[in-house]
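This document starts with one chain, in the form predicted on its own, laid out as structure tokens.
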Amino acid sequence: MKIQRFSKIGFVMAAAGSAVGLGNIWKFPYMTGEYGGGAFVLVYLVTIAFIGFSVMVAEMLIGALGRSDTVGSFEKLAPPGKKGWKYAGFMGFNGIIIMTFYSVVIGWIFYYLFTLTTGLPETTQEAKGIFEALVSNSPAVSIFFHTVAVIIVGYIVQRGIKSGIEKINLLLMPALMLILFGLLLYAFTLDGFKEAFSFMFEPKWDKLNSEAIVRAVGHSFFTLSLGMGAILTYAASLPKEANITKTALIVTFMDTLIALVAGLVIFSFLFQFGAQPQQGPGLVFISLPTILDNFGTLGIFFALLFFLALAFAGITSAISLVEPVVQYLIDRFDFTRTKAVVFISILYWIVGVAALLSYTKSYGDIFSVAQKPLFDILEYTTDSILLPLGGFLIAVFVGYILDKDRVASQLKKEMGNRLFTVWRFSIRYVAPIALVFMMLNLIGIIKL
């Protein structure tokens, strides 16, 4: 089958989309304010250069060499009897997973987006009850918008990789930088700017526990969208020119740049109005609305920016989870395009509606298993497990299964010998083995 081509910008787009979403602005501002800021910022930099970098190498030389869905490039690449590597291919259904709750979140956005422009919540008490009450006692609205994601997810991923996936994210990934600079731009002429500055990039060691280490670690992974099959599927419509080491390392810092971007938005805003940073997940959605309704007008037009900038990178990550299966779907049973996508989201559909309610109050103890919501199950199960072991899979299979020669020859000329000598130990040692402490400690078999 012929797979179309991103065209080099388009590449980079669609790779900088899958791994710029939801982590970034929503869950790497948060983190950041429970693990202490500076020295959490500092692991997640480090393992980023260290971890993330080599592992996307990694999966991109998959896909570029395989130029199939996740488990034909596996299979194309294994050497003769180590085929049961294309098992490994399999972590392109990871991607379906996460979206099953990860649907249910771009749906809440859509929610603010639309009720935002009615104004803000004046207390922090106020903006709490808002949001439990669409996720606690709201399940219709809930189950509405979450279905408009879907439909507007399917139908991008319909459209296939020039009319839906690039053309997208050529449009959404500029409008999202455009707006997070615009409101950092803002945040520099703030008193608080400097204060965030500071919480972010000045080291506090003593609030750098083993927990935060482990968490800085698995983030700094998770945001890059890797062991999931997103940058694998993509990188097999990668113009075969392309520079796989120079595409990696601009995705890379787009990533880092616009979390980092958005930690100082969000922490300029808190600041300046004395607010606290250790929040948690409801930063976002409870604390930064009432911050800006101190803003007056000027923070209802702020806060649209905002939820409108976590939608572009809820929507530009959610088709790259969605376009694995559905590329295996055309290449392994002949579905159309519009078949193998209309499959896909009904299936994830309905997970992710059982998702939504195990939060309700009516329903919560129906979709719980063991008194744990199906959301935090199906969130911890990819965090913690599926998408650490996708990266550790990768990593092995390049660093040892596939043919080195063939390794060298493709990365050496991009990289030149001392780098590449650097990128192979990182990828057959440092990576695995910190995935494999991160996927113990995540678990419970190992405890710093």
Ligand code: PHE
Given for the second form:
Amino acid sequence: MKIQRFSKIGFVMAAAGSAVGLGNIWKFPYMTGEYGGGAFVLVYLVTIAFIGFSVMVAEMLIGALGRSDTVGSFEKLAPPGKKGWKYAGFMGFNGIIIMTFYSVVIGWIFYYLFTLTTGLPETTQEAKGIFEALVSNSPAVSIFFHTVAVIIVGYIVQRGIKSGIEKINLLLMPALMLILFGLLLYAFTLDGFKEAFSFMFEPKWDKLNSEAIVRAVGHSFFTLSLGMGAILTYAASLPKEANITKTALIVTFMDTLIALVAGLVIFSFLFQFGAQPQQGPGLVFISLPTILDNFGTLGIFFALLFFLALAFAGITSAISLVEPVVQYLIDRFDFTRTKAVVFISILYWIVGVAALLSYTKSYGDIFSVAQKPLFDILEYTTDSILLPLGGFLIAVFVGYILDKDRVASQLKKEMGNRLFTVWRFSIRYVAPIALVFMMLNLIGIIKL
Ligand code: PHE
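Structure of the form predicted together with this ligand, please, following the form predicted on its own?
Below: every chain and molecule of the assembly, starting with the one above.
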């Protein structure tokens, strides 16, 4: 197979671009708000440090050693007699399931970017009205912006690793960081900042229930793009001399930092004017614009910057969700890149339309199962079930199946013996056991 190689910095930015996404700026703040702040953040940070980072190294290693699509890499690396492991490579298809709702949210962001310039809502009621009008009453508008998102993402992926994915990440990631850190500097000057800081970093243990723990663990996989082959697929294009451990460390650090910065920015703005943090998925679409209205014209400017950062983050992650399956179709079925992109895009566009219709008043019932909108089902299934399952398979594969000497020879020179022992312990015991507990908890066999 012909695989293009990233440049060193291109790979770091692409992997970070994949990790830093709607998960950081949209989902992390609203989940933190819903699950009471500090304690949730602590579980999330601990999971990232003790499980997420190790699994990221493992997933990168599979890509770097396998140098193929998700299925091909597992197949190539599995020892004879264990080739059934190639089926683990179908985790690449999770990306397409995630894309069904991810592209809908990117569409909402585009809509906001378009309409914000005409002014911000003055009351929460008005803001709710705008969001609901979009999500529940205007399927045509939602479908239009969803389509725009699908086309933009498809176009970038079609351009390939070098002139599509690497280029766009080198451009958008620094822009995104600049915007967010600029907003953070401003948030520092607000009185709300102190409150935001203690909300996020002072654990209130009574708020922490088993659901919050499961969601925090699931989210740490989602936010690091683990368990569905995005990182694996990018790592197949890793430049030869790249250091996996160092790259994984930088990506994990950047992803966590940006989530925390986004949280601090949003909560500082909210607390400045006494708004409540537990508003669910509407947090950045409803509360934030209303609050920013208090800043007058400056508020419109902040809102535009914020939604621009959100759009950038979403796009760079979306391309990494599509790329694994595109690469798979190119490798296995001799698709041209263009054909693969068109095929995949149409597929998830259709399910995405069904997902967005499941939130509308007129079609909600048709696209819901047991009262649950398809949108929520897709989101829950991927981040709480499929990604942890993918992470579990990666940990077991690298910890027990992959040739031990190959793993050691690559990682020991990067990590040194001591850290390697810790990493190996985490990948063989901590990660799989924690993930099994989580999955058992989900299907209700045990209660955490
Ligand atoms: N990490 C991305 C985010 O935080 C989402 C994602 C998940 C991207 C899995 C790729 C793979 O939004």
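Here the rigid core means the biggest group of C-alpha atoms that line up within 1.5 Å when the two forms are laid on top of each other. Residue numbers count along the first chain shown, from 1. As the structure is a computational prediction, the values presented were derived from the model and not from experiment.
Relative to the superposed core, R332 undergoes a C-alpha shift smaller than 2 Å between the two forms.
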